[in-house]
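Just one chain is shown here, as C-alpha cells, and it is the form predicted alone.
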Amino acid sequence: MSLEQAFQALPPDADERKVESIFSKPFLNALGFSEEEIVPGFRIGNWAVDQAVRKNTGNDIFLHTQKDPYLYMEVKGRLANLSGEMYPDYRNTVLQLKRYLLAPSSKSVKWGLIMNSLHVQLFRKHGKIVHPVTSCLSLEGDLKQVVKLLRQHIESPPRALTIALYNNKGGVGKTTTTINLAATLALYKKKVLVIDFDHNQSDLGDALNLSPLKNKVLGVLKGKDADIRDIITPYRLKHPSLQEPLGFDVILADEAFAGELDEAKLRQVLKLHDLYKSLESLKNDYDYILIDSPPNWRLFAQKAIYAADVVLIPARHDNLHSLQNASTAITQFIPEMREKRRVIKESGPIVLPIFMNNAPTNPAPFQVTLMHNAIVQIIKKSKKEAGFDLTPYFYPKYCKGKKNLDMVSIPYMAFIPRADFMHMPAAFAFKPAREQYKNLVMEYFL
C-alpha cells in the first residue's frame, strides 16, 4: 500500500492502533526506511516508543540487532490534537518523546517524530537539547512535499546547534556568558563559533583584545560577493603547558553598524532572515554557534533570535527589570520569531531555563525572599494576561507535590571581571570559574 492509499484507508476517527497498523510503516517507508530498518514497540528501559528506525550497515540489520537506533517516532490517534503547542495532547506527546530521546539508552538517537496521520513534527537531539526543527506540518495536503522536507532534514543533519544569548536588559552578563560558554565548550573539544552581534557595544571583541570589523558584515548579510568565512577571526590561547592552543572562532562586531542608525533604512537594506541564511554554510564546520545579542528588540536582536535553535536568557537576582524582561522575551518576542519561521515550515527557537548571573554565594534571606516574590508576581501576571506558565523557565525542577525553587545560576566571582583585564575567558584563566561554567555547560548542553 502506498502512503497516499494508507492515508485514504484511515477512518476519520482512527485510533492509535489503526494509525499504527495502517499508516506508520508506509510513512517510514516513504522517509527511506525499509522493513528491516523499522522496529515497532522499541524498548527503552521500562518504556516502549512506537517506532524506532536506523539504516542497515552491511550485516548489521537493525530489525535483528536493534542496536543504535537513529530516529524514534511516537504515534497517536487522529483525535489527539497535535497541531500546536496550545493543545494538551501536543504538549504531553512532546514531553513523552523528549523523555525517550534523553533516556540513557538513547545516546545514538538524533531525531524524533510525533505523528497522528493528520500532523507531523520533527525534533532534533543535540547533546541534552531537544528542539523542534519543523513546524507542525499538516498531512492533509501534499504528502509528498512533507515527506521530502522531512527527508532533507533527517538525511543531512547539521552539525551545529545555534544558541542566541538574549535579554532585553543590559548588564546581565550576556557577553561574559557567551565568551565563557565558548571557552568551556572548547575545553570539551567542541568546535565553537562566537558572533558579536551587538555592534553598538562590541564588548565581546574588547574582552578578547580583538578590534571590530570595518564595513565587512553588511556584504555578508546581503549575500553579495562576500564569503562569511572571510570575516572569521580565530581566538587562540597559547600556553607552555598546552600541547595545542585552546580557543574558538569569532565574528566580530562591525563599526559600520555602531551609533544611532535609522532602523527603517536598515530594514530596507537588510532582511530578517539574512543572518540565518549566512550561517547555513557554516553549520557543518562547528558544533556550536553562539550569538551575543544586543539588549533591545530591534533588527539585530530579531535577526539573532530568528537564526537560533535555542535561546539562553541570563538575568540578575537583584535586578527586577532583568526578570521582567526575561518574561517579555519568552511570552512575546521569541514567539514572534517562531511565527516568522513557520512561514518557511520551520520551528523557531525554544527557550532554555533562565539562569541567574552573578548570584550571591550566601545571599541574605531578605534578598532571596524579594527575588522569589517578584518571580511569583511575574508568573501570575503572565498566566493572567497571556495564559503562559513561566514556572518551568524560572524553576526548572518545580513540579506538583515538589515545589523545588532551585534555579540555574553562576555565582559572583571576582575571577570573572578580573579575566576581562587579562583579555581572556575566565574559564581559561581560573579553575574556580572554569568549574562553574563546566557545571553550566553540563546543565544545559552536554
Ligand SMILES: Nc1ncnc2c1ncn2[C@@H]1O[C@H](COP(=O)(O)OP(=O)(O)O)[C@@H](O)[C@H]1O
Given for the second form:
Amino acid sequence: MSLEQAFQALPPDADERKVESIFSKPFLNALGFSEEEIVPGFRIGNWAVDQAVRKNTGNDIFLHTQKDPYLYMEVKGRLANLSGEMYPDYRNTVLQLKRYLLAPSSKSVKWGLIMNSLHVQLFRKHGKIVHPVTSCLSLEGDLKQVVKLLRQHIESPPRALTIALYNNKGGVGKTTTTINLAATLALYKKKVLVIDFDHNQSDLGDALNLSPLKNKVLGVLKGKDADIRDIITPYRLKHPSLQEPLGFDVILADEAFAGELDEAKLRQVLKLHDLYKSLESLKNDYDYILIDSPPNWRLFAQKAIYAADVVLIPARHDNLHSLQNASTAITQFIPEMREKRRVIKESGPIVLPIFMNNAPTNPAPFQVTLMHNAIVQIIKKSKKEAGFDLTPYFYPKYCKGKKNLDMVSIPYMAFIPRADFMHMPAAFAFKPAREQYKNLVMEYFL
Ligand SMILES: Nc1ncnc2c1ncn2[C@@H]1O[C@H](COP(=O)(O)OP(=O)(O)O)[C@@H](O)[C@H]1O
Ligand SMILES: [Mg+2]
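What would the structure be for the form predicted together with the named molecule, given that what you showed me was the form predicted alone?
Zooming out: every chain and molecule, the one shown earlier first.
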C-alpha cells in the first residue's frame, strides 16, 4: 500500500492500533527504511517504543540484531492532538519520547518522531539535549513534501548543537559562561566554536586577549564574497604538560558594529536569518557552537536566538531585573523567534532551565527567601497574564508531590574574575572553577 492509500484508508477517528497497523510501515518506508530495518514494539528497559529503525549495514540486519537503533517513532491515535504545544496530548507524548531517547540503552539513537497520521514532528538528540527540529507538520496536505523534508534532516544529521547565551540584563555572566563552557567542553575533547555577538562590549575577545575584527562580519553575514572560515581565530593554550594545545575557535566581535547604530538602517542591510545561514556550513566541523549575545533585544540578540537550537539563560539571585528579564525572554522574545523559524517549517530554540550565576556559597536565609519569593511572584504573574508556566525553567526538579526548589547554579568564585586579568578561561586556569563548570556541562549537555 502506498503512503497516500494508507492515509485515505484511515477513518477520521482511527485509534493508535489502526494508525500503527495501517500507516506506520508505509510512513517509515517512505522515510527510506525497508521491512528489515524496522522493529515494532522495540524494547527500552521496561518500556517499549512503537517503532525503532536503523539502516542495515552488510550482514547486520536491524530486524534480526535489534542493535544500535537510529530513530524512534512514538505513535498515537488520530484523536490525540499533536498539532501544538498547547495540547496536553502533545506535551505528554513529547515527555514520553524524551524518556525513551534519554534512556541508557538508547545511546545510538539520534532522532525521535511523534506521529498520529495527521501530524508529525521530528526531534533530535545531542548529548543530554532533546530538541524539536521541525515544527508540528500537518500530514493532511502535501504528504510527499513532508516526507522529503524529514528525510533531508534524518539523512544528514548535523554534528553541532548551537547554543545562544542570553539575558536582556548585563553583568549576569553571559560572556564568562560562554568562555568557560567552551573551555570545559574542550577539556572533554569536544570541538567548539565561540561567537562574540556582543559587538558593543567585545568582552569575550578581551578576556582571551584577542582583538576585535574590523569590517569582516558584514560580508560574511551578507553571504557575499566572504567565507566564514576566514574570520575564525583559534584560541589555544600551550602548556608543557599538554600533549597538544588545548582550546577552541572564536569568531570575534566586529568594531564596525560597535557604538550606537541605526537599527532601521541596519535592518535594511542585514536579515534576521543571516547568522543562522552563515553557520550552516560549519555545523559538521564542530560539536558545539556557542553564541554570546548582547544584553538587549535588538537585531544582534535576535539573530543569535534565531540561529540557536537551545538558549541558556544566566541570572543572578540578587538581581531582580535579571530574573524578570529571564521571564520576558522565555515568554515573549524567544517565542517570537520560534514563530519566525516556523515559517521555514522549523521549530526554533528551546530554553534550558535558568541558572543562577554568582550564587553565594553560604547565603543568609533572608536572601534565599527574598529570591524564592520574587521567583514565585514572577511565576504567578506569567501564569496569570500569559498562561505560561515558568516553574520548570526556574525549578527544573519541581513536580507534583515533590516540591523540590533546587536550581542550577555556579557559585561566586574570586577565581573567575581573576582569570579575566590573566586573559584565560577560569576553567583552564583554576581547578576549583573547572570543577564548577564541569558540573554545569554535566547538568546540561554531557
Ligand atoms: N560565578 C562568578 N563568580 C565571580 N565572578 C563572576 C562569576 N561569573 C561572572 N563573574 C564576573 O562578573 C562580571 C560580569 O560577567 P560577564 O560574563 O561579563 O557578564 P555579561 O556577559 O552577562 O555582561 C565579570 O567581571 C565576571 O568576571
Ligand atoms: Mg557580556
